[in-house]
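Single chain ahead, written as structure tokens, the form predicted alone.
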Amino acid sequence: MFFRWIERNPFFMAAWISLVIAVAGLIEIVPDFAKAARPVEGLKPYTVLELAGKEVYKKDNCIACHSQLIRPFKSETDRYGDFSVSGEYAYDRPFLWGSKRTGPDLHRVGRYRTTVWHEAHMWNPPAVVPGSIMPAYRHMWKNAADIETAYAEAVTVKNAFHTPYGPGIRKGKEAWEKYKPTVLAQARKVAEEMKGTEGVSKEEVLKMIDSGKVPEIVALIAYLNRLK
């Protein structure tokens, strides 16, 4: 008899459908939608080296010619790898996904480039990537990334986020002082990946960490070889 009522009434018949189409839409969107917003399988946060990295790259404006956002295109996968998922963003604020291309997507740059030739390419980018317009960034070299900002950022990520960073990750000076030489053994193990350029040698690098400072071209670059 309902339905029977209902299919003589255009109006309620509208608004029956509409419902169910809503129900219907919510049952099968809202559990994929739930699913995509938490990390995606195996993803960790930024170490504060990495993070570190991550404020010179925006310091510097990287993100006015690089995007960090691949398309589900073939045209883009193609070229950049698999497309992008928003679980891969859940440790990103915030995130770079960005909207030019002057130069390419910077997302899967991990994946196919190396210390080496980030190394190399920031010192004269025209010389490895024939034709470019990027210009050099040899101040990178000299000047030293902010890592106590970045290792205070992570305590007030991991406080306010529940982002699972380790029990080292406290707030207090006492408790930076214990974690700094974790931040340098990972600068470490990237400038020894380096070769050093015309300009700086790799012992003039190391040798500024081992006096406690991170050459921002190291935190650059271990934030660089992250984006897989």
Partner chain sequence: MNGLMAKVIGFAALLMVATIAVVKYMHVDLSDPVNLITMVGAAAVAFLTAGVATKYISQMKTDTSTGELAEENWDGIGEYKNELPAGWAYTFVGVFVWSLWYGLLGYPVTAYSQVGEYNKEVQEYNKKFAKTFANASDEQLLDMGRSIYLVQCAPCHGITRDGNDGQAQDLTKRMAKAQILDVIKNGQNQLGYPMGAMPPGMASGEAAEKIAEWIASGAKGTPPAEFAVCASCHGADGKGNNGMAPNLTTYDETLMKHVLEHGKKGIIGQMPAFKGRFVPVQEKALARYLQSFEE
Second form
Amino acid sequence: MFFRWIERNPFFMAAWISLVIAVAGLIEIVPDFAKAARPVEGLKPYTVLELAGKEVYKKDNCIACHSQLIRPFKSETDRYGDFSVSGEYAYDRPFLWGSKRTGPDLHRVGRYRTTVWHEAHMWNPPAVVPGSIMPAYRHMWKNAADIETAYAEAVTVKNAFHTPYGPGIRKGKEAWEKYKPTVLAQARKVAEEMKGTEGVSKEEVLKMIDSGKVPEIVALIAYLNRLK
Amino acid sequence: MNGLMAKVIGFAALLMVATIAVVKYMHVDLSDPVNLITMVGAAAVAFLTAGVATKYISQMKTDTSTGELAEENWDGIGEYKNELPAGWAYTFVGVFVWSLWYGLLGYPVTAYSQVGEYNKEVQEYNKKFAKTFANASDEQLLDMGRSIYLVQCAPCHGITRDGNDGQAQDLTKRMAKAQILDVIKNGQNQLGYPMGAMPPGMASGEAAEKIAEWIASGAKGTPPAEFAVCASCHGADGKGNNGMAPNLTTYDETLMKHVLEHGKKGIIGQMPAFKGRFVPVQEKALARYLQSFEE
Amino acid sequence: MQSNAALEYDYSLAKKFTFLTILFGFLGMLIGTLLAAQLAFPSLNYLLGEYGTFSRLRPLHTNIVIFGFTVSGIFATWFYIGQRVLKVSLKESKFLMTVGNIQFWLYFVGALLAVVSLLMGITESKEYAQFEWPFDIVVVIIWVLWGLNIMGLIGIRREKALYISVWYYLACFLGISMLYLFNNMALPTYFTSGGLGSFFHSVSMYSGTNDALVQWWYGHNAVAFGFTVPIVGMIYYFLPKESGQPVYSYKLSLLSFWGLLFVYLWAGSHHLMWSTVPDWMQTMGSVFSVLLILPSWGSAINMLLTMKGEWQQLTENPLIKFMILASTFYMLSTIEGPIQAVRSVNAIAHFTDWIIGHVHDGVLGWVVFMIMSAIYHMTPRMFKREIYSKKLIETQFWLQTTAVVLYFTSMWIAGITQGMMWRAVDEYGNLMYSFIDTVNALHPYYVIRTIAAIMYLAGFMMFMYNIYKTVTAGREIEEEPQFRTPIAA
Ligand code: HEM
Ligand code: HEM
Ligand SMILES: [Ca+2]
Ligand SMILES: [Ca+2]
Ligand SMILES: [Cu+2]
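Please could you give me the other form, the form predicted in complex with its partner chain, since above is the form predicted alone?
Below: every chain and molecule of the assembly, starting with the one above.
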């Protein structure tokens, strides 16, 4: 019988195993690629500053506690806003849906929270939301976000996946040096809205930006505000 | 049933009782179909595992091992050529049938749409909601407003409505003096009232102080004479002239509607817009709840 | 058929990987315990500055227990079982020994560097695939080396037919190879941008919903080919071997194996229920998850029936006790998972601690119990010494069993409660609870879980101590026992 035979012929067994496990992927995953997630109308790619903020989100692994996927239930749309649709994620590499909601969903947090709120909250969550178990992320005021890497990512997705960035985003050091002031200006705009915390004043944040570095918190807030 | 099985099933029952007790304590409505199916599912997990595992474990005590040995032997390990356990085989068939049902009738793979289901759910709900609360009593509105407030607004305005240390508007009173002075000085144009913009510099110096004082302390009694310049828009009593300009004495329904639709930016900070998030009754309820600061 | 005595097996690789299994097991669970405590007592987030927050440490926990502990355990048992059931010694091939040693050192160094990279926040942020591309390449090399070893050993085997365990190890190797490669496809931005930014950073080849599909096709099957397939391979060797009982039914083994492989791959979309992936894919995920009960329970029942009539072994031999309980927990998680995959149930369960409970009755009750049993079985044979203390094993058994039960029951209640609180509406149809209300409601369960964590960790430390004492001070034994492992009373 077939199986008795295959148990004595390891090469065929390996081939058969591979075949058996490959079927599902072909039938279940590939079809979705055919109609690759197209962006919803009006969706803009992340700015370089927002990308840097997304890196902070990834680095500090907010996905451990936060989802970015609003399911089509009334209880979720009441709490977080419209349910998520596929095309909204077209520029998300990787996707950041998460799988655990120790904290609330953040897919539309930009609609109902503000720069100042995030500033106060990230500095000390329980002071803003009594009983919060979210850690404070004060190192984000000290550390500089890696805007150069964010730029490198923008260049990459522009060239490889035709993400619609403008002509300013190009390969190479020179192009980056030329683009950098744009990022700093974006950062300054966010920082202008901030209020300052008991530990770090608004002036210090602005000073850091003027010296060519963007504090992680500024990039992160730009990213969170963008989630709409 | 033997002792072991009784104990393990008893444990499963205990777990289910505890689960139900806790969710009941949290006022969860178990007649909601999703909640009900979940509870049934949880019970299936607990009892099937407990029952089936202990059935086979008990067999270690009562049964003996028999069978025809296969010819192979690996490192001293032999293998019987026993038939499939009957229960397993029948269950296999049962599960197969269930799968066909689920995929073809329950959630037909060719027809089922979760978004369609959502739309239906919301429409039905809204219809029922509008009908039930078209003439909601004052008490109901207050209660409803409080519950929405605690979920949506408390993260900024605080559970006690005091603005959480200046983080947002202190909703236990109308406006503070500094806010009013700011608006008088700089004007304001963001809420979308029929009157349009409020011009800057309508009053200054002592006059402005006096007006602001009056509004900030609750707009009680007759307004100071200086308020006349404001009255053309806000009404002689400061109540907003039938919705043409903001009511300065309380958070009325019209103000609520405008603030939720447009958000507001002032000297305290930025209030985000909640456009499209509430139906009119809910906006009314929120206004009613905020007005309760006067009580 | 030849007798065992004629062959002298080489256990040096099995020993090295056993050492790593224990090391990573301890580290991973220590961090797990800290994570559990942080959710109950948030001030513990600040012990290590920016490196000590829950969010930074969580991937460290998952990666150490999966790629450190479990994978070492798989390697260790393979290098032990493989030789024995294929009836061939690694001594017979210098080549395979060299490959194995390179695999070991590359793995050891790679694992340590990978841990450091995660601590630094160098991550792709895809669950269970966090490692950035340079580490992915190391993982692939290690995996290929292991594959060489499996194929090589099979190539020079004396036993014509492959034993069931070998089927499972082979499937583990092939499955992970395929999954890992596809899911980690990414472009390193440093090279594609003309030398800008971080060398480590990469960007996924897939975006949005597509990325999600590939990720959970991987994530789900990483569970399949990491926590299920090889562990089933282990129990098929260690339980019959330890008890001396023949496997109950060849037919059941056969159906369970091929059924498992065929069905598992379809079920990945149960992680994407109610998301933006097409509805029909989600439904397929539910259907195949429920079908998955059968092959999973098939293996477990096969093992339980193998012990038919052997009650006294269950009561007297703690290793048998561990393995029977492991089978039972395997049954629990492989029915809990399918039920959680049903649409309505997933609406409650997804995103909550009920999933965390499901994860841990699988890993703590099944994976860790099996790997510990394997090490208890192998150590006396590799080191020719009797297990140091039976009393310690017994205490450990009850401590850890209680801990798993506390862990899963507390998370079960916490998850169901939170899931239902998120949906709860008041008499007006408005949400009844703010998010923070639902967080506060979980506090007692987080405390219970912390206690369970400490108990489980303490049990694992007893295990470490017992093995350490066995290796250094256990009574020496001359002849290898055929079946039951010798344990000092
Ligand atoms: C003392 C033992 C352990 C404790 C106290 C523990 C604790 C934890 C905690 C607190 C989490 C995070 C849960 C959350 O985000 O809410 C977690 C996640 C996880 N742990 Fe453990 N753990 C332990 C052992 C293990 C072992 C041995 C494994 C695997 C072999 C494991 C695999 C996982 C996985 C896969 C996750 C991620 C689950 C998910 O994302 O859904 N854990 N653990
Ligand atoms: C019949 C077999 C199984 C099925 C159908 C199944 C099903 C599921 C489902 C539906 C989820 C939750 C997805 C979500 O809503 O987030 C899940 C999560 C999980 N299961 Fe299973 N499960 C099975 C067996 C196991 C076993 C034996 C283990 C481990 C030993 C395991 C480990 C996990 C892990 C680690 C996760 C968390 C994934 C994440 O990070 O979100 N599962 N499983
Ligand atoms: Ca997860
Ligand atoms: Ca990776
Ligand atoms: Cu899964």
